[in-house]
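Here we start with a single chain on its own, the form predicted alone, put down as structure tokens.
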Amino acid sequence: MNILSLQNIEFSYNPKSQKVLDIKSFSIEKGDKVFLYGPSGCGKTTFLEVIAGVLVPQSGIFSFLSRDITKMSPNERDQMRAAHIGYIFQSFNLIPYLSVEENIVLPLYLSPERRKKISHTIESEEIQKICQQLGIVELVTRPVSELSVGQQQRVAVARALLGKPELILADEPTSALDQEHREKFIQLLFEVCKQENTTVLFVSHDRTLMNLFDRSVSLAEINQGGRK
């Protein structure tokens, strides 16, 4: 079953630009783990956003869980995704002057729909077990600005998946880490989403990545915007 599916997408950041994307088709089945890939300014931060909710194409038809987004209102966008989708940056996007707990729950606040998913008296049971397994568990009361890239990466993806996301879109989070370090995260980071069957959409530019995912897919394979 797909759980998302675009079908004729077109986007441009103002109608006398050259379209940025134009996509005919493009799904992922619930549970995949995609690898999209392409060098940088092809579009591949554009293509999230999209996929997030966060721009809209001008025509098209995207079906995320069943639901016609283009449809949507911007507070019903917004919802949606804070909902259903965990988003792990390429700075992390962490907020400073907050423990990693505190960084960790801030999506249950933006989205009582995700908040219903866990119940109130076991929340800091999920916190600590998702902690536990991204080895990160003696941290939680630490301020970020303390961790060193490798563990704020860590909590990255522990606020991403609090919550019980059914996607996790990830923008270049490994860039900052040597290959070893990179295989090793992505390997973590499918170990946790396994238990939720949590369907995950990888954005690189390292193609070296690749085989450790279930389908890799070029952007520029599936996008006609862009071209001269």
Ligand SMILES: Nc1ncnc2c1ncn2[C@@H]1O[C@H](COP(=O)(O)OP(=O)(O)O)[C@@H](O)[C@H]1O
Second form
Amino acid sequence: MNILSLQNIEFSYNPKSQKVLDIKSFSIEKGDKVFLYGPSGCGKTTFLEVIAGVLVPQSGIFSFLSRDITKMSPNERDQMRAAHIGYIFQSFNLIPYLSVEENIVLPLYLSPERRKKISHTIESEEIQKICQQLGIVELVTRPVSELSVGQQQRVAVARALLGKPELILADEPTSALDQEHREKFIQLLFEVCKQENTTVLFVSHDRTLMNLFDRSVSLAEINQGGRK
Ligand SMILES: Nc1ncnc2c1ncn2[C@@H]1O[C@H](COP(=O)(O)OP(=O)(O)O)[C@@H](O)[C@H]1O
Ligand SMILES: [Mg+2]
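Mind giving me the form predicted in complex with this ligand, seeing as the form predicted alone was just shown?
First the chain shown before, then all remaining chains and molecules of the complex.
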């Protein structure tokens, strides 16, 4: 079963500029770990933002969890994203003046639906469990501004996965790491995704990572838009 599928999607940042995305067809099966690669500037972040419902394509059909995202109001899209998507940003986007735990629980405050997936009584157990898996239990009360890049990355994964979103979108979260740590990071991400069979779409310019995934896709091959 597809978790998402899109057809004839066209997106440009403004009506006069060239299309960044022009994609005839793309879909992801539930539970798949998909690697999408392409050079810097080819539209990877734009594509993830369209999938997250942050950006809306000018034309085409895009369904996510069997619902047509392009027909939703901005508020409905925000709710859909908060409830069902965990986003790992390129620069993590952690809130510096909050502690590790406060950062991790943020998505639950943004979505009652996501919060409901964890009953109130077991919320602290779930936080504990995910922090244990990621090896950050000792850090929960620390401000994130005091953490190393590797530790921040783990916090970003915990935040993306708490509340069991169906889809994880990851935007080059390994670019600051060396090769060995990149592979370890992805293995850790998959380990945490295993229990719920969470779907992952991971974008990167670094093709050496593609063997770790179920499927890899070149954005240039599926995209007629963008710089050529
Ligand atoms: N907010 C924006 N406004 C206008 N153009 C943008 C914006 N963000 C990205 N672009 C342009 O869209 C293209 C794709 O960018 P991006 O999706 O960030 O690529 P990648 O993530 O693969 O490096 C680039 O030409 C970039 O300059
Ligand atoms: Mg990018």
